[in-house]
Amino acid sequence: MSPVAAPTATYRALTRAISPRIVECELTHLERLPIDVPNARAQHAAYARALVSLGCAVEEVEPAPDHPDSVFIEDTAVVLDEIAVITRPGAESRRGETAAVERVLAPLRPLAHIRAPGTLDGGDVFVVGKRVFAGRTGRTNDEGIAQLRAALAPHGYTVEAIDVTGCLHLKTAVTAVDDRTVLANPQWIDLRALAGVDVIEVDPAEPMGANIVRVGEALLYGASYPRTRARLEARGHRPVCVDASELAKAEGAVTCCSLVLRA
């Protein structure tokens, strides 16, 4: 684990190196395309630099070269100010990814764990204030959501389940822009489940454009969605954009590649 910014930064972002086996990644909704691994690594390095520019101390967790999807560290934990929940990924091939992340988080937060028969991917969870939304997907089941709810309730969070169709994770379909606003694709979730939250819809030509990283008040976004970025900017948001096109071939996006927590 190597820090890339001073530990006095307001936020900490955990990342993980791209496995040389990323070409063998799990795919659910996408056709397998060739991944340019050197280019993917260059994009990942630029992503880490962008996180630093937004106020993060970036730390790289021990690599997991035998796990093709391990760069998508978001799926291994749900981290809030009060607690970190170590997940039990829905894809069995990914369950070996959590141990090293747990070792890094253990000194930073009290820990809870999702246990069998529960499954939960971090990519199926996002937070708006004290409301936590959890997606029912092929990777996250009702038991996993129930265990998350039990772990977070003592800290004042509610957990609301949302059905997801047509994409891998809930955060493919919707992510938080701030404590009142989300960016969403209405084709993949029922927006009525987000009652009380302000919704910015993606441009219909950019269905994958609902995934955005929040670092405090700052935002990090994929460069492939200029029309949706214009919608964000029209609402006063100014996201920093990075190219994540190679990782998108592995069914990943910008939130997938980090765990951002308050330092």
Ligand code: CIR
Given for the second form:
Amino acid sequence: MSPVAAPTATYRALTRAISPRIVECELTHLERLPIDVPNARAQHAAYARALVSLGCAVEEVEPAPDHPDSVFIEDTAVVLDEIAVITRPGAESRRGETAAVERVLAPLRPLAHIRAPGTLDGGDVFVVGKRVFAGRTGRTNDEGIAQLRAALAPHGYTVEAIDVTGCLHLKTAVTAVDDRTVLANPQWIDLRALAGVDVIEVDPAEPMGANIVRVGEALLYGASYPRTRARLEARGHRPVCVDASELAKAEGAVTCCSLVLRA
Ligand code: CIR
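If the one shown is the form predicted alone, what is the structure of the form predicted together with the named molecule?
Next comes the full complex, this chain leading.
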């Protein structure tokens, strides 16, 4: 694990190098397109620098070159201030990604684990205050959501399940912008499930634009969604933007490439 910035920052962001086997990644809703690995690596490096600029100490978890999807570290854990839940990813090819992340998180948080037959991907979980939303998807099942609920309840969190259709993860469809607001694509979730939360809808021409990284009050966003960005800016948000187009071919977006936690 190599720190990119001095660990005096308020937030830590765990990242993981892009596997040379990324071209063999899991794909669910996308056609396989050639991935330019050097370009993906350059974009990933710029992403890490952007996280530093937002106040994160970026720490690279030991690489997992034999796991094509290991750059998408978000799926391996759900990390809150009080606890980290190590997931059991829904794709069998990804189950071996969690051990190294667990080793890094063990000194930082009490741990809980999703156990078989439960499955849960971190990309299916987002948090608004003390409300945790968990997507029912091809990767996350009801047993996984029930285990997450049991792990988080002692810390005062509620866990609400949301059906997701048409995209990979809940966080493809909706992510938190702040403690009151989410950015969402109403094509893939029923917005009534988000009662009590302010919703900014993506521009209909930018269906993949609902995924944004929150670092405290700061935001990191993909550069491919200018119309939705304008909607965010109209509401007073000023996201830093990075080009994440190469990893998008592996069905990943900006949140997938880090685990952001309060240091
Ligand atoms: C997968 O299918 O698992 C990867 N190719 C993409 C994972 C993206 N992760 C995320 O949205 N949290």
